[in-house]
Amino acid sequence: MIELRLNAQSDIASVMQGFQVGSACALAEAPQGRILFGSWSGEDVVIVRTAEYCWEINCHGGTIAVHRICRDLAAAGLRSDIQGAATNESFPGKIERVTNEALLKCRTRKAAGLVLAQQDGRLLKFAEDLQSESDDRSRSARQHMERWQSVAQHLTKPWRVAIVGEPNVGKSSLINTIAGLQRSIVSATPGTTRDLVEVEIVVRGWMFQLIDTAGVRTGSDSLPEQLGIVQSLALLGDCDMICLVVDASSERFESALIDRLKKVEVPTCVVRNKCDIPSEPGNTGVPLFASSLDSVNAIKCIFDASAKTGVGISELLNWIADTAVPEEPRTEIALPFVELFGVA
């Protein structure tokens, strides 16, 4: 809601020239309390005369549309007050609140620096671009939001990376090597990891959450393990990236994983762990998982790695960072927070 107070000399029709009357009554003739329907530069609005020189303007386009009307009024030399039905919060005030709250949640110096940079007025300019009457300007703003909204969301929360695979392929060992601590449980007993274990790391100044999952296998007679497997498969559609860990020294492979991966569209890499261990006697040299992987469109690359020696770990981390942030945001870029602009 916008409250507009005029002086006695103001011509209401010229002041509100952006308002196209849809009601039978003209603006200048409207009595106090009369509701007038119409539009303001294409935005449906309701205007009510609340006092002799005071008008109330209501619209349904959110804070961005309200600010746009206020900008038009300011161009006419008038000052208007933006009031929210519940919060009395202006859009510039909301920007300050949202960025301040985000700053408190930042976990890295890079994220904090990017949030601080958003307080220089660029988000207000971006809001105007979104609501611009110029198709090129508004289209460019929408494309910008689609490109950078994920980065804006992850300034305050980590990307979720699911580490999945059969039992004993080295998922927990791989996470321990990356994190540099014994957070996950490592055991040769199938079904040891039954609950999701989360470990947070920083790569290139961005936060990532590695999620260790229960090994997927058929034929388990343990109810807790079966529940863990169900949880692992369900996670694949609720994460940002997937690392499918396989045993490079073995031919065995669980087809249930491939069946599930075919149904998700999450960027996936394959980690051939234990590449430092010789193949098992009698192996053909062509693991069973090799041909199966061709049917999973989400798989982007394959790495040879060793949780024991550290081989391939840096390549894996580079893939994770590149997948999350293909292009590093410049310091002058506007990052569209969901709390301000919604989801693109």
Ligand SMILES: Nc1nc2c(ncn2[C@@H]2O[C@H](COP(=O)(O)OP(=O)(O)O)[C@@H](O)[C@H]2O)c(=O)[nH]1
Second form
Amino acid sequence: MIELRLNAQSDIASVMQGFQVGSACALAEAPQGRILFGSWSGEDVVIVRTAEYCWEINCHGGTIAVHRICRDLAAAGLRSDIQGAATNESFPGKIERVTNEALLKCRTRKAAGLVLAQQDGRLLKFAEDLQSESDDRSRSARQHMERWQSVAQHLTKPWRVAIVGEPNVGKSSLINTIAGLQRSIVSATPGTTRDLVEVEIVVRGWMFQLIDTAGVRTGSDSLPEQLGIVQSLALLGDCDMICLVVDASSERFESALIDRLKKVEVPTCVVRNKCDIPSEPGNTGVPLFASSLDSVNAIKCIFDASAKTGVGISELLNWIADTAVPEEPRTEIALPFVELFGVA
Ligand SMILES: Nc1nc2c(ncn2[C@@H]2O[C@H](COP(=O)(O)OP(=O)(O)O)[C@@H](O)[C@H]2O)c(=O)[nH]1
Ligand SMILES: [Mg+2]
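Starting from the form predicted alone shown above, please give the structure in the form predicted together with this ligand.
Complete assembly follows, chain above in first position.
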């Protein structure tokens, strides 16, 4: 709700000309307490005269709509106050609060730099673009939102990468090797005495959490079942990528695995671990496995690696970072925080 106070000299008809009042009663003649329905540059509003020179303007559409009306009123030289539970925070105030809260949660210099840069008025401009009456402007703002929302969200929380695979293929070893190579581990949750369950790492200034699914509450070592669990996590927005580990030296697969993989929509890579071990003579599993995987859409990349020698680890980390952030945000762009603009 916006409260508008005029003074005795104000010509209500001219200052409020932005209002299109649907009711028969003109604004200037409206008695106190009369509810008038109308619109303000396309925004539905309900206006009530609460005192001789005082008006209540109610609109929906959240803080952006309120801010826009206040801006128009200010441009007409009018003083307005925003009141009421739903809108007691102006949109610029909300931007400041959301970005300050985000800043506190940033754990890399890059994330903090991007969040800080958002405080220069660009989010307000972006909000106006979204609300614009020009189709082109609002369409391109919506496209911008779809493109950058995930990056905005992950400035303050890591992307989650589930490491799945049959027992003994080397999932825990891979995580341990990555943790050992990566100097910027942020946190590590121990599972058993040997295995890490979750490790947070930084790649190119972005945060990632690697999750050892065998260690994580799945209660199941069966790979198809693990994938089912990961898939449900993904549906909950709790898993952004899957890294499927197979043993390159004795590659084998069940059809249940392929069936499961076909249902997975999360970007997935296959790591053929233990590539340091020479393949068993006559092992035909490898090409067979690879060609079966061709039918799986979610699989974007297959590469060889060794948790023992470190071969292939940087490729894996590159794939993870490229998948999360296919295009690095330029410092001047607006990053649409969900808290401000909702979900695209
Ligand atoms: N030669 C070789 N051995 C590996 C490699 N990765 C894991 N291992 C061994 O494979 C066994 C199972 O590894 P682990 O990480 O516990 O597998 P997980 O059950 O999938 O977590 C262990 O004895 C590891 O030392 C690798 O890249 N090369
Ligand atoms: Mg393990």
